[in-house]
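In the form predicted on its own, a lone chain appears below as structure tokens.
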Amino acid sequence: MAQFKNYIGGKWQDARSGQEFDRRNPATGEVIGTYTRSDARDVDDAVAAAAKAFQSWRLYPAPKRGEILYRVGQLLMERKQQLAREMTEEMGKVLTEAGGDVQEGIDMAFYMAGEGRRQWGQTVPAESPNKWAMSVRKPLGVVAAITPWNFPMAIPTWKIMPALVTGNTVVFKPASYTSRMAVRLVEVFEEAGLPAGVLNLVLGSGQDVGDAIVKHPDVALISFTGSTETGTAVNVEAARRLKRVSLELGGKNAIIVMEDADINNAVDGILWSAFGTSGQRCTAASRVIAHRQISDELTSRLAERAGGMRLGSGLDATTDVGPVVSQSQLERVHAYIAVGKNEGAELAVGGEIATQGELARGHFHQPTVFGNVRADMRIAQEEIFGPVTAVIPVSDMDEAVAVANNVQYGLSAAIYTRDVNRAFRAMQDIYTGILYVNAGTIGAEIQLPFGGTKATGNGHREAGQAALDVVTEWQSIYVDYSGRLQRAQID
């Protein structure tokens, strides 16, 4: 059986406390492999390690930093069907999700890569003769990349490729249930010539790992990916420290569908966003907001449509939705089928733990759908993440983005009309920090923002140049070459 263990300045080592934990595929209850159970005491050597490279590091030349991941991009390329494989058989995503998920590390390598050679400051004019002014990116020390198990290539390379290339030093903690994908991305970048202590990986539990993270002296920022529960508790800690936080926590993502719109692209658009990842994403699209003239007939067509998806093994070609991540993610999924109905909600199919045969042995949830959905259910109000999605009758557009809006998060949003008025009001009006057109919930690319509003976080974003302003601080310099005293304007 395969044994995985923590990376601390450059070494592989088992934790302190000389205990494992395993994991079990999701889909057939194996076991792949155990992993070493750390606590504050790895924490302290890995933030020890991390510090003490940073004196280096911080001054090793950008380009030649981005020299580095441009190697982990073309190593992960190389390994790309193996790392997909590997990902299918811990979490559980469909093949081709799972390749996807590798191929958004290998943008986001290239993409940062370049930043090597950018992370642009300012020159502008000085108020005085004889003088400069210019800003500039300052690494901020230590950071922590404290990730989830429905991302486990795409979300830690969001983290650790800006902190990175900036000249920052990285502790990585990733969920539990994917520390076989987080010590895979460590080896590669190992492999890729990063000198020791500069990423380190500490394997755990929030409890035993995060949270000696989050309250650790020497930590400079924590970048977090998970349920706005726990985000709101890592806010906390981090406040009582001043540490800067980044957050991105939940979802619960609306599809509108006006009365003109291309139904059959609707219908594909919400089956990928709703059931995509087996609902685990938080870009999922959980609500359907339709027009009445539309509804039945949308929610009828998406409900034949699930009912069809084929369940089972995400290393099936032939499979459509592969099992949710856990024993207890099923059950978190399945309550809300009983919620839903008490509300009054009808169901449209699905709603049942699959069980036949082989599904008996893994996580497996039915592809389900509610028709005739109020607004304020809370079967359209809670994030569920799962294989789960309500359609929600309203009569104009004015309802349809006030229905939209009317949650406490604000990730993603997505309209299907063929009237550009529409279009541009939904741009205007829907308060999310990912807005698509004509197109599902959920695809971001990495060159854009990536976050979003309200309780989907703090504000920060990830992916694009907005993730450089998260791992820096901005230095303004000023440089008076006049040979006397100027004083400026205020003075």
The other form holds:
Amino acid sequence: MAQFKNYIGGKWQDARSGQEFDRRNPATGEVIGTYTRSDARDVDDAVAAAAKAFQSWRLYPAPKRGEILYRVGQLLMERKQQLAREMTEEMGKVLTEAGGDVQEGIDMAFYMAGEGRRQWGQTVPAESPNKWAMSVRKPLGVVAAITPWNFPMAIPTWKIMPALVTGNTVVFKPASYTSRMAVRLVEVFEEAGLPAGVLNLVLGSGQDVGDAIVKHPDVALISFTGSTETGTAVNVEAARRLKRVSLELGGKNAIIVMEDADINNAVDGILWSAFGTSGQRCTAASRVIAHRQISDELTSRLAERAGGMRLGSGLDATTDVGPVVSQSQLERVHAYIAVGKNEGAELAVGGEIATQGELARGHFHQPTVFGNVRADMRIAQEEIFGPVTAVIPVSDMDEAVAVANNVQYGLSAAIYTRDVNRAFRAMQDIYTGILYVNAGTIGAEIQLPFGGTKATGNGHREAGQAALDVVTEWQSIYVDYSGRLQRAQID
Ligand code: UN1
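Okay, that one was the form predicted on its own. Can I see the form predicted together with ligand UN1 too?
Now the full complex is given, and it begins with the chain already shown.
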């Protein structure tokens, strides 16, 4: 049985508790490995190691930090297939998507490696003669990365890489379901030559580990991706200590399909966005806002295609939809089927936990489409995080935009239309962090900001240049070389 440990101060070590937990493949129930179970004492050790390493890492030339990230990117490329396989075994997504998840980490490695030679500040004129004015980015210190199980490679890289290239050190607490993938990522950093203590890994539960990280006085920033409920609790705790927090939380993402749209293209985009990763993406399309003229046709086309999707292990090349991550998630998702039916939504396809043959060993839910959903129903308002989507008929563009905006979240949205005016209306009036025209709600690229409005977060963005703002502070520097007192705003 494979055993996985913490990585603290450059050493792989067991948690102080001496206890372990295990993880099972969500498609088959087979045990993947055992993991050391950490608590607040291990968090103390990890933060101390990171704080110590910060003193030298902040002075390590940024281009050299970037070179280490570049090597990380190369190693991830070499291991992409193996990592993807292990990811599928650990959290269930189909192999091609697991490859995409690793690729997103590779993309981030190369992008942030380049930041080693950028990290632009501003040089501006000073108001007095013989005076210099400029701004530089400064690292915050010890940064905590608390990450979810649905993108076990991509999301850790979004948090860890910008932090490292700008001179922060990191304490990494992955979701316990995907601890092995976190170990694999940290192994790559170690092999790439990252100095001891710069990146530390603490395995364990949110309650035992996450909580201790959030409350630790020497953690400067908490970068968290997960549920809105947990994110709110993190924000409250951090606020008491004036810590910076970057939150990436829920979504209730909509695809608008107007009557002039290319319906074939829309159907492909909806299926990919609603059922990719078994609907377990923050960006998943769990609402389809369809013009009444085409909503029945769209619903039946979606039902026909969704009904033909093959459930199974993500390692099997013929599988379209893998399992959901755990039994508790399966039950949570399935509970929404009854909610939708009770609210009067029409079940167009799916709706059952799948238990035929081999599927009984794992946590499988049929891809599910509800038709004739009203915008105020719970299945049209609450994040389900599973393979369930709801078609909401609307009468015109105004109503489509209003329905799209009328949820508590604001991560991603999409519109299918051939009318350029409607496309620009959507860009202007839909209040989300990410917007697609003639594409589904998933598939963000790492060179643009990722994040959302309203209850999706707290105003920060990951990826792209925006990521640097989260992990640095500005220092404005004035150099007076006049040799005398020059009073700003007065002389
Ligand atoms: C997430 O669901 O938390 O845009 C991240 C996408 C992916 C990232 C999703 N590139 O769907």
